[in-house]
Structure formats: structure tokens, C-alpha cells
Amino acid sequence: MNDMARVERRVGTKNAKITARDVQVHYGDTHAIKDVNVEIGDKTVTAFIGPSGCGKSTFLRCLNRMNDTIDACRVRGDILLDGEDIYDKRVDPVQLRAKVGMVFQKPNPFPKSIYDNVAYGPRIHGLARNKPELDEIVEKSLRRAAIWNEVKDRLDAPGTGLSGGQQQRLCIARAVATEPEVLLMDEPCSALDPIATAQVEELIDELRQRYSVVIVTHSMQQAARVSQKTAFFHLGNLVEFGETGQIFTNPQDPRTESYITGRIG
């Protein structure tokens, strides 16, 4: 290997957002991520598709260190965001989810009141110096979550009373508030009606103008729908990764073919 490329492998190429290279998980015995390289492009959204326990979900939560959280679990390789190391010693995980935020599968709205769950994250990282700048926090957060319409006048009513639609684009608020550079979305919709899953879909568009946005999903259909990229997993491999529209309509390993066409999964 020249220099050159030892230097590309090390920081990745300049549009990528996120560089992955080697990437090992282990949860205790079982290797559940085995040698995944892939990089992740700036405003842009990257759907992660693959039958059920294929290692999608584990691969987004080393994104943000999430798989920290799990003690028998262990993360090998290289993990880059603008070309530094996300598990260097010095970084700090707390920082870095407030970089690379995070939306679950299902709406987890705080136990507070739809402002205080918005404001949550911007008070802990101080990113307002006075409450009004932390209201207009909270206003952008949810112009961009596409919920203050609906919300603006009862920010003091709980979240947990929001339809499970609105609580989910409560939840994209809550992680957009900290100014994130990334979002990871872990099946976000899957536990939505096809009405609120429209919405969110809406929004994932929109959000790609300002974020580079990953998304794993069960939904062939929704990749097909939201991506401009698509990696497809399979038994802890990265088997595929490219153009949204070439992974469906022209896959190069049969492994995708037989996947999209229903064979397996």
C-alpha cells in the first residue's frame, strides 16, 4: 500500500462523513460485525437494509458509541467522524452523542413537558446562555422536527401525551437541539401508523439538506423511498454498498438479488 492510500484508509476521502474500516464487534463469543469498511457521505441520508439480526442495528450504534452501554461487547477497527477517531481515549461519549444524535425505533419522549425535552440536551451542553435564547432553541428544533405548529401552544403539556407520530418528531427535536452533524435513525417508523410514517419520511428529506442522516429499516420499500445510498447486511457482513437505485435495480452479489426479491430474509 503507497502512502497515499495508508493516508486515504487513516482520514477517508474528503466527502465522507463517517469512515469505517475493519470494523469487529464482538458480544462476548459471538462475532456480530465482522470486517465492515464503508463510508458514509455528508447531507446525505445512508439506509442500512438486512433480514432481522443481521448486525444493522449493532453496526448504527457504534456510529455514536451506543454499544459502550453493553459491557460484554467489544468494537474493533476504526471509526473516523471528519477524519478523528470517535474511540480515541480522549473523546469524550457524551460530546460525541451530542454530535451524533439519535432516533429509536420507538418514541421515547422524556417523562417532561414537550419544551424541557426539547431543552434537555442544549441545557447539558450549555448551548444557551439565557431562556431566550433557549426558547429559540426549542422553536428552531421543532420548526425542523416539523411539529410546532402542532405543538406551539402547549410546549408545558407532556410529551408523553403526543399521538406516537408527533412523539417520534418530538424525539427528532430532542436530537436535532443539540446541533448535531449526524442523526442515526434505528427503524424509526416501525412503530407508526402509515400516515406518521409519511410525515417522518418528509422529514428525513428535508433533514439531509443540513445533516447526513443513516437510517436502518425493515422497509425495502422506505430505503427505496429515502436513500440516495444503501448498505445491505447480511449474518454480521456488509455484503453490498452503493446507489440506492443500483442496490435494487442492479445488485452485483446474489445475496442482495435473492434479499430484494424475497428468497431471504
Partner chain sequence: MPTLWLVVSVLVLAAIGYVLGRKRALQSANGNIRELHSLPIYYGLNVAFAALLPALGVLILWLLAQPMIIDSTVSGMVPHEAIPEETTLGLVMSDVRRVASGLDAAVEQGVMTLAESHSLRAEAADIRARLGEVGVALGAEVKAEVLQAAQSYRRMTATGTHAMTLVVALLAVTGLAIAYARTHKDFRARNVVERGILVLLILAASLAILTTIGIVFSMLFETMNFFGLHSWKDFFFGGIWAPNFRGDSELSILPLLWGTLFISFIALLVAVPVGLFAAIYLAEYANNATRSFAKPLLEILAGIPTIVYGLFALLTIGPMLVDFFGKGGLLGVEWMAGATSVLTAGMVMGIMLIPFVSSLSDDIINAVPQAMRDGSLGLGATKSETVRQVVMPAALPGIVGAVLLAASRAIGETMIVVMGAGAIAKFSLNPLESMTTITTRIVSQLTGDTDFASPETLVAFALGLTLFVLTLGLNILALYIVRKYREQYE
Second form
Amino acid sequence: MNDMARVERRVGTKNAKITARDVQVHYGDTHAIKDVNVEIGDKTVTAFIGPSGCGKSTFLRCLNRMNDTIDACRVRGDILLDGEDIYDKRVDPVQLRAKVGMVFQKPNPFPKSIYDNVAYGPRIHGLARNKPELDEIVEKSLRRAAIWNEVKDRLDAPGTGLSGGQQQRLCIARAVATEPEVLLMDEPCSALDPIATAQVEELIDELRQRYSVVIVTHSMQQAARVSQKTAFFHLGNLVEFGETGQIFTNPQDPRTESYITGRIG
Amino acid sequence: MPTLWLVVSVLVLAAIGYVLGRKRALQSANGNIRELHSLPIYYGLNVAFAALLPALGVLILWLLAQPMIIDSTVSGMVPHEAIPEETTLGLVMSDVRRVASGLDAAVEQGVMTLAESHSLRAEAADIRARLGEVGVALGAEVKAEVLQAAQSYRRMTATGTHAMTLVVALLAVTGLAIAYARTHKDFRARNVVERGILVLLILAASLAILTTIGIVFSMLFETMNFFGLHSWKDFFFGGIWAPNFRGDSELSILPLLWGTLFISFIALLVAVPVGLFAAIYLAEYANNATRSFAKPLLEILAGIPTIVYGLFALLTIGPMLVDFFGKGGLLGVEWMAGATSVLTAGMVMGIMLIPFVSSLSDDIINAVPQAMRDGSLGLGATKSETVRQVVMPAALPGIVGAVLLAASRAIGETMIVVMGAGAIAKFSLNPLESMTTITTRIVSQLTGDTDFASPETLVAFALGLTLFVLTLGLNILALYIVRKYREQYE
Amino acid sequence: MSDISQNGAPKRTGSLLSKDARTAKRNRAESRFKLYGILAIAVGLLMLVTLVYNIVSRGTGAFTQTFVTLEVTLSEDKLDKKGNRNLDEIKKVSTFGYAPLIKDAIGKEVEKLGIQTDLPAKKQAAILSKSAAAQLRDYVIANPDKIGDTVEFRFLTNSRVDGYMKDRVSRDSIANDKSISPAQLDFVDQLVAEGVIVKSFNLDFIFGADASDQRPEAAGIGVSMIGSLFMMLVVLVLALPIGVAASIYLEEFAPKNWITDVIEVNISNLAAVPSIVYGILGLAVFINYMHLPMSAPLVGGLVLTLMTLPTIIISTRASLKAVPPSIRDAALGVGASKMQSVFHHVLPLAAPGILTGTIIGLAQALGETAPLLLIGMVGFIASNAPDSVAGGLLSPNSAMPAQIYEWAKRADPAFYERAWGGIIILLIFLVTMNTVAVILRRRFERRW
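Switch from the form predicted alone to the form predicted together with the partner chain and print that structure.
All chains and molecules follow, beginning with the one already shown.
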């Protein structure tokens, strides 16, 4: 089992989906991200770990330009998606976000029916030509998010009526429905109970078949369980980046070691 | 003003009580404050309150009750035959009161002696002329029955006032004496005083209820009088509003209600889209600088008194519309006769309501959690798609509530329609015609010479009550919806 | 990208750098939507600007007035035939008796300046306000010893001449006007050229009394300002303590039960009751039942008190709520009673907020008109300033907004200028009050 995982890891690193070079982020006067260089592989789960306030979520939100919605935030450096700079003036963030989907810390289903929640993305992006096609996309997405069996009989019920874990999987289905290439997850399990967390983690592992997944987590165990690559952030710096197994068993940087052994956090 | 002097004496008594109470408490503790249960100030306050509160409470109740009791007793004394046709008991009673106050004034100004005023006989003395001397004008010669009633009215008022003075003074002195006697170093003065203050606070809070009761009852009684004189069927279901002071008025609320709703509808047609889009822009698009500049400026519109809007309607918007739609206007049509019209009032009222709608909607849109927007933007939706398909559906109940509140404001608005809408009651779909509303008719029926015995005046109370019920219903519904909405996101 | 399609996953092939047609369309919709928002704000601001421009451009005229300076000989044979300076006899000469003096004065002025005019003397004098004779009479009664002397007076011109000086009246517009003729306007031009007629600042508009509907030029807002002042006094004295007491009870002491709930719902509904309903209440309760005098500022003040109370209660409760519970705990912790903790600690801390709310409530009450119509504060001429506090409270008066309404109703368009001018004064008061409230809030706002 362990060996197999390692093999897969090596396959995953071959082609970089996202490349970040010398990324700097400023929030007003605060220098939130300093000189981050990282390559995120395709069909890989990459985990960002680090103490809270280390900039891991900020960096994640740079990858689909969600930081654009915050006035005081400025991003410098290059972030390339399939070799194209996503901060290029010609890039429409709307088009970008269709390719780079996002799942948030707190489950945030829209106050609509379960069906409409999932169909929202395909509708705005015009992915379905007619109702049967849309039905198909919704079903496929709900299946991929491993929630189909639980909700198939009540697609018209409001999404807000589901339990926390179901809501988060619904949000994942919603993100998957737009057929993104990269899926960003910002502490997707922090608001969930252990059982729901296990379900979502299992789901993340399956999603790796199709997408490049980047997950921010404050739980080292979770990073170890779901990711192939891990990046450790500390005070806005990317301290260490490498194979998950390496990071956890043989950290190079003393700060990484301190964090993993629980001395800082 | 003997009542004023009574109040002043009670206040003086209370002040004396304060000093005495404080002194006695200190004496009982041999000047050692530490021996006292409470601070000396509380012993003083205790005595002062005991002198003040019961006395003033009884005074207020007495002042409220006395006219009612005397009125009903005296009106029972007026014989049926003394009420001429085409008038009512109410009119005779107002004559009685006027004669009584005229006689009092005459005595006060030294035109009559007190004894003379009591022994007056209607046949013997020319009362109308003599009261005219002291500035009390009477419509007709005073009848014997009226004079008799007026005399007993005066007698009872005098007796009542004397009794009141006596009772109030007695209460104040007794209160002071009892409290003074109880003052002792072990007496829990603070607790008693605080309980007294609490009672005062409760009274202040119940004034809100009292106001509502006052509103409802003041209108309810006169409305019942109105329905005694005029058929309620005509009021609610008739189709014509044509008051005239010969008696055969047709007083139906329906044409007025139509005018009110039509004008309110146009006002909302202006205010809701503008206010809502302004709120959306301010909440979702504007940066801080724009927001802190545009929001207060828009809210100035809400702080401008309605009289200003009324003048604006009458002298600016109305003539401007006539320039377009009137005779010889820019459009070459002759659709508008005068400056007052449904459109004039509606547009101006709409302008007034813009900030009302926008600031309420702004609050409501801001209450939609940011996570909701992030979710949508994260899927690649544009801002407008997010607003239209996620934020608006989420905020809809709150916005409906805001629109209902605005509608209730529009229905109850007075000055703009008084000055801008006109005075013709009719059912018409043409917004360029002059129409009238419930509030304008209330104003016109209750200003000038009002005769509280005629249906033409009393109808105003029925209109007022309907207006009150209508706006109250809208408000309660709107507040309920908004509250439910807020709870959802808290 | 070939590996992606192999796995059956998304086949989104377009480059990020080029926009697809759908995105372009969506972006256009986005811009349109944003434009609607900007338009909405622009419409709102445009209305504000229009309103302010209207008020200023049409109202500033009221602050200047056209005056004629004339030397009037107070001839003894007209005013005091017996020559014994008996005030009672002088008073018997009515304003009609003074008219010839003015006519003579203007005739003399014309002669002195050598103005050529065919206008008969009576028409010459008609360019003056009807108040001129009264002004003369008041002066003579106040200074009987001046009879026989020649004194310089500054008279108001009538409103048509004033309008002519302010470009409101033209020779075309008076074609059907009986009170003035083009010949008189020519005469006015001649006097203006000689500097006898001048336009200058009119203090009487701000401090003077209202005038009958024949003399718009003499109307002022001063007396109704006093009426408003007395009403505000009543509102302040009653609404502030009652409002604060009610809020303290509801916020600090009231148990959570249905009675408190009813009171709370009640208060928020009272705040939204149309103001005219308060007018009906005032008419029915204060005037019809309690027999308080009609048109008295006391009654107006009582009505406005009831109307303002909910506003004050709501803002006071908000400021009490903003005081953190730790303050109350601290006071209770050293053994203060609940009442002491509220009155010694919470209330002083909430005071700036309460004051701000009260000022805003007062400003609202100051501009309110509708209820005042029903208790008779319009429809008469507020001509005498009250002489005492009791008189100020009980004798009939008007209020600023009611006075403005009264002017707007009158037929002569010269009164419209007065109405707009009155609005300027009213708005100056409101702006001042609101600015004070904002400053108070900024200065004393505390973040816990």
C-alpha cells in the first residue's frame, strides 16, 4: 500500500498544472506572502499546511483570483496555469474560476434547492444545451461528490436543510459540476464532525483521478492522509515543499520539524 | 391657573420633605452615616417621593376624569326638547361649555360679580351681549335650559376643583407625614426609593401603550358617532365622495383609497428600482470612497421635511410636467390641466422614498453572508450573476419587507399629496389627472370650521382609523418579515 | 492536454488569454448591470442637486427686499390738529390719514430730482407697500414730539415692484394686473436710476411677523420661528426624560414576558404611524377633550412629543445596549444596586448616544407639518410675538413649516418666494442640528 502510493506520487509530479514564481501578496501594508515558488502537479493532491495566519489560505485564493474581491489586496509575481499567466490583463477571472473551482471552509450552499445548487455553475457557464443534459450533469456531479444516493429523492429540497457533511459534499458537487481542472479546497473539513470528515477525505482521494486538488488544512494528519505533496508555510514564506512522506518523516527545515513535532503551531 | 399653584405647592412640600427626611435619618444615627442602612440622600428622597407621587398621580387622574364626569352629568340634565332640530346634544353641550367659560371670564374681568353671575336669568339679562364684551362670541341667544346647564356646569366644576385641591393637598401632607414618621436609621430607604423609581420607569414605558390606546380610542369613538349619522355601507362600499354641508353628502372611502394607492404605486415605481439598484451598487460594487460619499448624500433626501417636497411638487415638478403634457407644452398634447396630478405627487414621493428603500435594502443585502457570494464567485459567476441569482433570492424576504414599509410610508404621507395631488375624488387610470387621497381629505375635513356633530367632519376620523389600520397592518407584516429574515442569518 | 480528454474529464480547450463569446456576452451583461447601479445613484444625487438648486435659486430672493427712501414731513395739521400732542387724539388718526403724507413726500422727491413723469400722484404712491402708512403711524405714535419735523423713512415697495427688481415681474406678465401698470414700472426705473429705490438685505424676513395676503413684501418668518422654538422646548422637556425612562426600563429592568413584547412591538409600530394620525389624536384628545387652546404651541409640542418618543426610545435603547455588560457587572460587583449601576455608570456612558438620538428626533419634529394642520397652526396670520413664556406656550401661533405651507397656499406668487426662503431658514436649522449630532457622535463615540 505504502509503496503504491509512492509510485503514484512520482507519476503525479511529472507535469505541473500550476506554476507559481516569486509570488508576493500585500494586504494594505502587510506583506502576507513573500517570494513563494511552487509547482502544483496535475492529478495530485497538494496540501498546504502551516500555523494559522501563515498565508496558506491567502495563497490558495490567489490561484483563482478570489483575492480580487478584496480591495486592499495586491498580488505580484507570476502564477501560470498550463503555462498561461492568470494575472495577465487579458484573463477574465470569470473564465479562470470556471477552470479553477473552489470549496470553502464553511459549507455555503445557496438558499436554493439541491438541484439548483448544482445546476448553478453549468447554467451560468452554458454547459448544458437542454434540460436532460443539465439533469445528467447534476446527477454525474452529485455521484462524483458521493452524495447522490443520499439526495436523489429530494433534489427539490433546499440545500440548506442538509447536514454539515452533506452540505460540504453538495458544495463539492457544485464545484465539480462546472468541470474544473483544478479544485481548491480551503480547510474543507474544519467545520465538520469526524465522520463527515472521513467521508470528505475519501472523496478527495477519488477526485484525484480527474482533477488537480489543492487543499489547505491545519491538520497534519489530514495532510498526511490525503495528499501526495505538501507545502509548509510559515509567516508568509513557503518553507518547504516536497513529497508528503518526506515532509513528515524527514523534514529538511528546522521550522518544519518544529511544526510537525508540535513545538510551533 | 389654580392647578399650577397646586403643583407648585406640592413640589415645595416635597422639597421640604427631602430636607426633613434627611435630617431625621442623620439624627437617628447620631450623625454617623455608617449607622444608616442607606445613604442619607435616599431618606430625603423617600419622604419627597411620598409627598409628591401619590398627590401628583391623583391630580393627573382627576384632571382627566373630571371633565368626562361633569360632561356626562350635565348632558343628562339637558332636556330632550332643548335640543333643536338639525343639531345634536354635542352641539348644545359645546354651547353650554362656552357660556360657562364666558361667565367665568366675565367674573374674572370684573364685568360681573360672582353673585350676579350665579343669579343670571336668561329672560332678564342679555347674556349674549354681555359675554361679547369679554370676548366670548355666541352664535345665538342663550336659552334658559342652556343657561341652567351652564350654571350647573360651573357649579360642578368649581366644586370639583375645590375637592381636587383639598384631596391633593391632603395626600401630599399625609404622604410626607407617614414617610417622615417611618424615617429611622434602620429603615431601608434605598430599596423603597428604588422601587418608586422603577414604578416611574414602568409608567414611562407604558406611555407607548397609552399613546396607541389614545390613538385607537380617539378615532374609534368619533368613528362610531360617524357611523351613527352616516351609513357604514356607503362609507365602505359607496362609489362617490361628495361632501356638502347641506346634509346629503356621499362619503365613500373607495375613490380616496384608489387615489392613495395609485399615487403610492407610482411612488414605489420610482423609488423601488432606483433605491434597490443604488443599494446594490453601494453594497456590491462601490469602493469605500464612493460609498462614504454617496450614501450620506442620498440619506440627506430622507432628512428633508415633507413640506419641502410638497413645495417642490407644487412649484417645480407640477409646472414641469405641465410644460410637457399641458396645453401648448413641448409634446403638443393637452393631457394635463393643472400642476397637481397623480404623477406629480407620485414622482416627488418616489424621490422622497429613494433613500428609505436604499438604506433598508443596503442593510439587508449586507446581511447576506459573504460566504454566499464567495461560493458563487468561486464557481466563476460574474458579480451581477451573483447578485441576481444568489444575493437577491437570499435577500428577497427582507427586501419585500422594506418595500412594504415604504408602501406604508407612501400611504400615510400627507404634505406631498396635500400640495401636489389635487382635490378631486374619482376613479381614473390617467396619472396626469388630479386625484385626492385619504390623508388630504382628513386635512381638508378637519381644518377650518369644524363641527363635531356633522358627518362631514366626523368622516375624517373614520378615514383616519382606516388609514391607521392599513398602515399598521403593513408595518406589522413588514417588521415580521424583516425580523424572520434577520434571524435566518444570525 | 491530450491526457485530460483520455480520462473523460473536461474538454475545455480554450486558452485563458482569449475570451470566448459567452464570456464576452456575460461581461457585457455585467457592465450593463453595473451601469444601472451607477444610474440609480446618479438619479438620486441629481434629485438632491435639483432640489437644493431649486431651493437656493428661488429662495434667496426672500432675503433681499426693495426699499424706497423718502423724506416725509409729519405735518401738524394732518396728525395733531389741536396741537396739544395728546396721544389718544393722535391715535385717532387712522392709517388713511397718513396716506396723503406719503403722497406729498413722493411728489416732493420727484420734484427735487427733476424726474419727468405723467403718473398721477396717487399712482406714484401706489408703488409703496400698503404697510407704509402703518409704519409711519407707528413711528408717530412712538415719537409724538417729532410731529412737524421732516424725517427720513425707508419704506417697502409693494411686491410687484419688488418682483420687478428681482426679474420675477416683467411688463408682459402684468398685462392683466390691476395693481400695477407699465407706466408705474417706468417710474420705478427712473427712481432706481436716481438711487431712491434700492434692493438691500431684509432682516425683517428672518425676524419679522407674517403679514396679510395683500402684503407679501412685509411677511416674515420670525414669529412662527418662536412658535417652533416653544414647541421644541415642550418636546425636549417631555420627550427626553420620558423616552430615557422608558428605554431604561425596557433595556435594563423589564422581565422577558408578553407584556414587554407587546410594548416593544408597539413602540416600533408607533414609529411608523403616519404623522397625520398623531394630529387626529391631538385634535381629539388635547383640544376636544381637554379643551386646551387651539393653535397653541403647547398642543403642537405635546403632539410632536408623542410622535418623537418612539424615535428617542429606539435610539436610546441602542446606546444603552452598546454599553458592555462588563460595566454593569463591575458596578454590581462592588455592591451597587441594579438601579445605582444603571444611573451611575450605564446612563452616563450612553449619554452621547442618547443626545444624538434626541437631536435627530427634534430635527424630525421641527420639520413636521401634517399634524400641525389639524390642531390649527395654519390659516391665521402670526403677527404678534408672544410676550411671556406662558403666552408663548398658550397663545395662538404658527410654526415654521406651517407658515411655509400657509404661504404656499396663498394666491400671490410673491409668497412662493417667501415659502422657498422660509425653507432655506428651516433647512439651516435642520442642517445645524444634524451636524451637531454627527459631531457629538464622532467626538464621543466609544468602541468597546
